[in-house]
Every structure is written in C-alpha cells, then in structure tokens.
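Just the one chain here, laid out as structure tokens, in the form predicted on its own.
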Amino acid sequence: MIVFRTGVILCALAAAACQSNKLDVYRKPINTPSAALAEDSTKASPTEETETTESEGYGYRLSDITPAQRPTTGTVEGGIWYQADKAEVKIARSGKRIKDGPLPAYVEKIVCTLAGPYCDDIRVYVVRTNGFNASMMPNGALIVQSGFLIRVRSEAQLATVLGHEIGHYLRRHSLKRTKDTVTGANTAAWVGILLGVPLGPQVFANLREFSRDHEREADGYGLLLMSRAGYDPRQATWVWDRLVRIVGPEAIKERKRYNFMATHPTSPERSKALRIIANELEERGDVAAEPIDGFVEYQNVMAEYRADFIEDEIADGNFDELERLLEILIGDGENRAELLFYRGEIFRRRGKKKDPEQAMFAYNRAFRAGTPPPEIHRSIGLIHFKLKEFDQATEHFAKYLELKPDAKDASIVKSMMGAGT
C-alpha cells in the first residue's frame, strides 16, 4: 500500500512537472522585457553553427533574423529560403489566390500591425480553400486559408492566428525543424496541400511537422504580438475554443481533418495555457484598457466574400461541420438571413429524406431574419419542382429571375418554368 501511494504521488508529481515545463515553453515570448525585446532587434542573426544562443539578462531572443535578412547562399537556411522562393511563386500565380476586394490589403494591414519591424519581410496571400488554417513559410510568406476566415468571427481572432504564424517566421522554426534533412519533396507538399494537389506517400513521409514546443513558442509570441497592437489576448482562448465547438468531438478525439490537431499540444492544454497566460498579461499591465475586437469592421470586410466561401463549404460535403458552423456563426448576430438561407442549402443539397423539410424551415427563419440572398427563391422552387408542385416552383423561380434578372443560370431556370406547364 505504501509503495503504491509512493508511486500515485511521485505520478502526480511528474505530471505537475511535465504541465509546469510546458507552461513554461508559452511563457518565454513575454517574459522578455519590453526594453531588451527593442534591443534585440538591431542584433545580428546567430550563424547557423551556433544556433539559437540565449541572451543575458532575460534568457530569451525576440528573433532570430533581423528586419530585411536573407540567409546566406550555400548554407542550409539558404537552400529551404530557395526551395520556399520557388514554392511561393506558385501559390503567387495560383488561380485559388484572392487578389482583389478588401479583404488581401484588409489581412495585410493585420500582419504589419504584429510584425513592427518585420512587416516588409511576410507576403501574405489568401487563398480559397477549405478548412482551418494559416501557414507560414520560412522565407515568410504567409498562406491564409478561406476555411480559416469564416471560422473566425473579429478581427483580435484572425490576429490570435497570424500572431502564431508570425511567431514561426521569427523564431525560425523551418530550419530547426529541417536542417538536418532538407529535400524538394518538403516543399512539393506544402504547395500541394494548399493548392488541393494529389500527393504521394513518400511526399508525405518527408514532410516534418513543427514540434509541439515550436507550437507553443508561436502560441507565446502571438499572445506577445497581439498584446502589443492592442488586442485583447484572451481571444487566443475563444478563438480555439470556437473551433473545438465547430469540429466537433469526434474529429477532436480521433485527431484528424485539420492538420493543428494532429501536431499542436491537445486542445485542453492548450486552451488552460493561453487563458492562464492572458491572464498573466492582464496583471502585468500590458493589456489596453480598451482592447481591440475588431468585430464590425471584420464582418463587414468579410461580407463580400462569404457567400462564396460557404459555398466552397458546401461543395466540399462535409455537411455535419457546415451545420456547427453556421449556427455559431447565426449566434455572432450578424448577416442572419443570408447565414439561414445557407443553412437551408445544406439541407436541400444533402437530400436525406425528411432534408426538404428542414430546408424550408432555414429558408422561412432566413426570410424572418431580414433579407436573404435571391437564391433563397430559387431553391425553394427547386424543392417545390422536386415535389411536382410546379405552380409553386414557377413562383419562385419568377420572383428569383426577376430579383436578379442576369443570373447565369437564368436560361435553365425558364426551361425548368416552361417544363412545369
């Protein structure tokens, strides 16, 4: 008995330990003080022989590359900034990229408000695909995801995830993590992975992931960097608590879908560490007394865009995700009747039995709400043609062709009208 409370304690005890070390890891980006962070950032870059080396007095670099550094030729930082310079004028010319509207300038303007200094050295390109996710490459360019942007709902939670990003690019993550094995193929994957293009096993098997401290280093420097810009650091917490919420359980537990579950710290820990931390901040001082949220102006950038990247949702069929996720975002209170109405799609477009049913469900909240997209007509009259019910459908299908006489599908929806007579 005594042996096994021992060895109960000296468990409990290793855990206590193991959760202080990682603490620990996220706490180093802001126990730098702010005079020796300003310091160190005229400093030059450690060579690649000596790695990371700790500064005195506050054991902790800002970074590790100075404003407007490239690696030298030859060397092995060189040759991934080569490789991620070939891989970044693809993504460049990619016909997934945004380029125009608010939004690319929007995010932009987000990523040079954390980065200071180093805002001319990170490209950012948005780009339109699904799931939850940023990416930063080692010669800084910054990959942001359209999945990611509607899964977010202001602007201190889009900064939450660029802060990380950022982080990575400081801390020269790609080449701890790489220097060793450096191959095209590591590159091959990331451009594929963000452009949907198929990959082979052995792609994947050279494909190193960040470790778990680089995550919560980069976890670190974004509660750091948006502190810094005046946003409220607490919204790291919610930013991935919302996501929790939006996955759901299962793809929680079995890790898989979404790339940050299978190569950060778990959910829990990492939700715990940022709130503790936060909280740290906040009575330090170095949180605004009137924090930045950033809510309207992000809805309103977001409101040219969303529709399309809800439909890239739906295209996708993962229909169960969709659903969390635009009740979450109906909660947020803005742009209901075009959020209900595409409730009502998932319905109408997964065509399980009692679907039709639901669908005009979402499509009479969407009308309550205020005032839905035109297509909300359409739709119904499709269901209603479905049903041989086509007095109805030509109803809607009249109202829709006349709410938006050139849509490009107004010839097929007249030949459906003509077909219902």
Second form
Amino acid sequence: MIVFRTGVILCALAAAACQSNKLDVYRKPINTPSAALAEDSTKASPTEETETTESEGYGYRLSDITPAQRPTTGTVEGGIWYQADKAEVKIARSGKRIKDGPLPAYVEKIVCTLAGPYCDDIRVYVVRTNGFNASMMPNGALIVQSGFLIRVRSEAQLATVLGHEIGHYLRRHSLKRTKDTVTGANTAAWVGILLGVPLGPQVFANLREFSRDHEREADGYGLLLMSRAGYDPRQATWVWDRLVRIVGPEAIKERKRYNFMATHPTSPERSKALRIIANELEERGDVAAEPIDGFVEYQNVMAEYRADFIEDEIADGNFDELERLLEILIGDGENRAELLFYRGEIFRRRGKKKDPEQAMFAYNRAFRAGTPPPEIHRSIGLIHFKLKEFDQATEHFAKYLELKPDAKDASIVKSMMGAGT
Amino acid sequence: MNATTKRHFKSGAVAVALLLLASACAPYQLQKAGTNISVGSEIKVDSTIDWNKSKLDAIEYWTADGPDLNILMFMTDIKKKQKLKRVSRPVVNQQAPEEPESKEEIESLTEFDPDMTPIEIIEYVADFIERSFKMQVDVGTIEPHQFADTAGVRFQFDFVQDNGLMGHGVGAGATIEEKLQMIFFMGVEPYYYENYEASVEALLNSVKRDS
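Alternate state requested, the form predicted in complex with its partner chain (shown: the form predicted on its own):
Starting with the chain above, the whole complex follows.
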C-alpha cells in the first residue's frame, strides 16, 4: 500500500514538474522577448545560435530574426526562404485568395499593430479555405483561412491567433523545424534546399508544422503581443475553449479533425496554461484597464463574407461541426436571423429523416429573430414541395420571387409552382 | 544479397515501377464522334467531336485538352442513398494527390434521394464539384430541361480553381428509374470552355434513353 501511495505521489510530482516545464515555455517570450520587442534590452532573449534539443528542456537558442532581415542566399535558411517565396507566388495568385472588400485590409491592420517593428516584413493572404487554421511561412507570408475567421468571435480573438503566428516568424521556428525534418542523412533534400530545387509537397508541408514547444512559445508571443496592443490576453483562453466546443470533445480527445491537432499542444492544456499566464500578466499590470474586444467591428467586417464562408462549409458536408458552430455564433447575438436560416439549411441539405422538421424549426426561429435572406422562402417551399404540400410550397416560392425577382433559379422555381393542381 | 532476396527485390522494383507508370499515365482511349454512345446503363448521347475518354475513380469523363483545362463528366446511375465521394483529382503540375475522405467525412455527406427536387439535385452535384476539384463554384441559372424523355434540370456555373484559373460550366440531368443521370462540362477561360460550348450543348440536347 505504501509503495502504491509513493508511486501515486511520484507520478503526481512528475506530472506537476512536467506541467511546470511546459508553462515555462509558454512564459519565456513574456520574460525574455526577442530583442526587437524587448522594452528592457537586458531581458531580451540571447542572440547567439546555440541550439539545444527539445528533450533537454526549453532550448531553441537560435537568434531572433530582426526587422527587415532576409537570410543570405547559399545558406540553409536562404534556401528555405527561396522555396517559401516560390510558394508565396502561388498563394498570391490563388483563386481562393480574397482580395476584395474590407477583410484583407482589416486583418493586415491588426497584424501590423501586433507585429510592431516587423509590420513591413509580414504579408497577409486571406484565403477561402474551410477549417480552423492560419499558418506562417518562413519568409513572413501569413495565410489566414476563412474557416478560422468564421470560428472566432471578435477582433481580440483574431489577434490571439495572429500574434501566435507572428511568434513563429520572430523565433524562426521553420529553420529549427527544417533541421529536424531534413535530417543530415537526407543529403539530397539538403542539396535541394541550397540549390533551390523544388521540395516534395510532404517535405514542404512539414516545414509549416512546428514542434509542440514551438507552439507553446508562439502562444506566449501571442499573449505578449496582444496585451501590448491593448487586447485582453484572457481572450486566448476563450479561443481554445470555443474551439473545443465547436470541434466536439471526441475530436479533441482523439486529436483529429484538423492537422494542427496532431502537432499542437492539446486545447485543454493550452487553455489552462494561457489562463494562468494571462492572470500573471494582469497581476503585473500588463493588461489595459479597458482592453479592446472589437466584437462589433469584427462582426461588421465579416457581414459581407459570412454567408459565403458558411456556404463553403456546407459544401464540405461537415454538418455536425457546422451545427455546433452556428449555435455558438447565434449565441454571440449578432446577425441571428441569417445564422438561423443557415442552421435550417444544414438540416435541409443533410436530408436525414427528422431533418425537415428541424430545418422548419430553425427557419421559424429565423423569422422571429429578424429579417432572414429571401432564400428562406425558397427553402421552406422546397420542404413543402417534397411533402407534396403544393399550396404552401407555391405560396413560399411566390414570396421568394417577389423578394428576389432576378433570382438565377427563377425559371426552375416557377416550373415548380402550381404543381399538383 | 542472396538469390531469394534478389528475386524479391526485383519483383518489388517491377511492381513499384508499374505502379508509378499507372499513376503517371491516365489510360485514355479515343472516343470518336458518333451517335448513340452509351454512357451508364440508362442513357446514350451523340457527339459531334472526338474526345479522350478515361475514368476518375468510377466516373467516366471525356476531355479534349486534359482534365485540368476541360472535362465532361458522366455521373450516371447514382442510386438511392448514394453519397458522392470526392474523386481523386488527376495529378497535374506535381501537385500532391488529395488524401481520400475520412470515414467520418463520408458518413456526413448527403445521400441521393430520388425525390430530390431539381434545386436539391444541383446542390448535391455542385457540392461534389467543389469538394472534388477544390474550387469555388458559383451556381448561376437553373432551369427546366428535357433530358431524354424525362423532365430534368439544366444549370450553369462559374468556378475559380485554387491555382487561380477561372472558367464556366454547364450540365444537365434527371432522375430516371429512381437513379440520377447527370452530365456536366467545365472548362477554363479563355478558349477551353468557349471552343467546346457548341459541341457540349449539342451533346446535352442529344440525350436519349438507352433501351
């Protein structure tokens, strides 16, 4: 029994020590930020390049990148940047890149506020791609996915993830990752990088995945940068709590659904660590008295894009997660009529046994919440049509065409009116 | 290396080489212009031009200039409860092939229902196109269309590929004997859509029941 108790105590101590080490990694950027960001240069992180491995504890003594720095060609890092520059050209001309409307400039403005002296070194690409993710390329190209933008609530939550990505750039995590990925034995890959030979898709994908300690350090930078920019660092915790609710506990537990779940610390670990450090920042007086939330500003910018982003997610057929997401967005309190319409659309498009009733319930809530899009009448008409309730179907189709006389599907909708008579 | 190991190594190398060859070269056949060409079990079409014929997974497609530039797909005999899994996009420009959809992703896809309205059929097909070809699809006109001897639906769409190329698409289909028969064509701008538009229109208007 004594042995068992001793074992339990040792295990608990080991777990506590481990948690403490992890917390130190999250804390490091706040205690010793990169030189360009340090208010007190004596507290800046060392600049000499003396790496230690992850197993030795917190390492990565690679010097920070300095503003406007670009690695010289002929070096490994220069090779990585060359590859990244080529990939960036493809992203820049991608058909999925969002160039129109206020969103790209809005995200760029927040990145600049967070990045401070590094503002000109980071280029933002907002792309229409489903799923919760943003990623930083080694050369400062920051890719922000539409699926991430619809999953966060406010400017402060957006700043959380943008700050995290900027942290990867400042600490040159991709260089460390490259050295881990392209091992010394893989001479061809090294030569490829140095000569600018295109890397295989998998090798390049690996360069964009960082180790868990890199992620913890980037989280620490996220907190540092957002609190300096006037945001509440506790928002970082709320982002990960929100993601857990959206993705669902099963997916979190099994670390699937998104690629980053396999490479990042678990969301509960992040949530807990970030909460502890955010409280420490507050105790130190490093949090603004009236921190920026930016909920209304964010919702206003997103209004122009939200419907398209939700349509993209519906096309992917990930109905369960989308249902949870929409319930959370509805709870946020803005644009409820539109969001309830899309909640109905999930059920109508999924088409399982009880779905038509659930869809109608959501549509009715949408009418009570405000003015939903005209398409709601088409959707209600389609449900009645399938139930062979042709009079009600015709009534709603007529209303749809009255509200949207130039609808591109007017011809087929008209052909369905008056059926059964 | 002993003789047995050598033999195993050789046969393994041959298998890998064949696999690479198979994945590198799509097995195209010439589809000559002609009438009453059977596609699936229920319909036949007339074609005024020659095409290259192949398959993406189980779906027959014809192309004039390569599937990234234009593709005519025959989604025939889609049965009740069938889910449209993403097809393996052809390997072009050294792009990595798509990972197959996970079991959970397939589980959540919409099933075909013979009672689907024409609008729902277009939603079902457009979602498949978006997923398979990794493109933004913007469905335009949807209108009634006589498809073989059945009241069907015709639709047009615009798309933007992830490589930045834009283009148009057109398709038509109907539910015949409880099974969906759908033909659609898409081509990038300029040239690869417009050049074949008239031939595709003629083909879509030529659909007959294959009795």
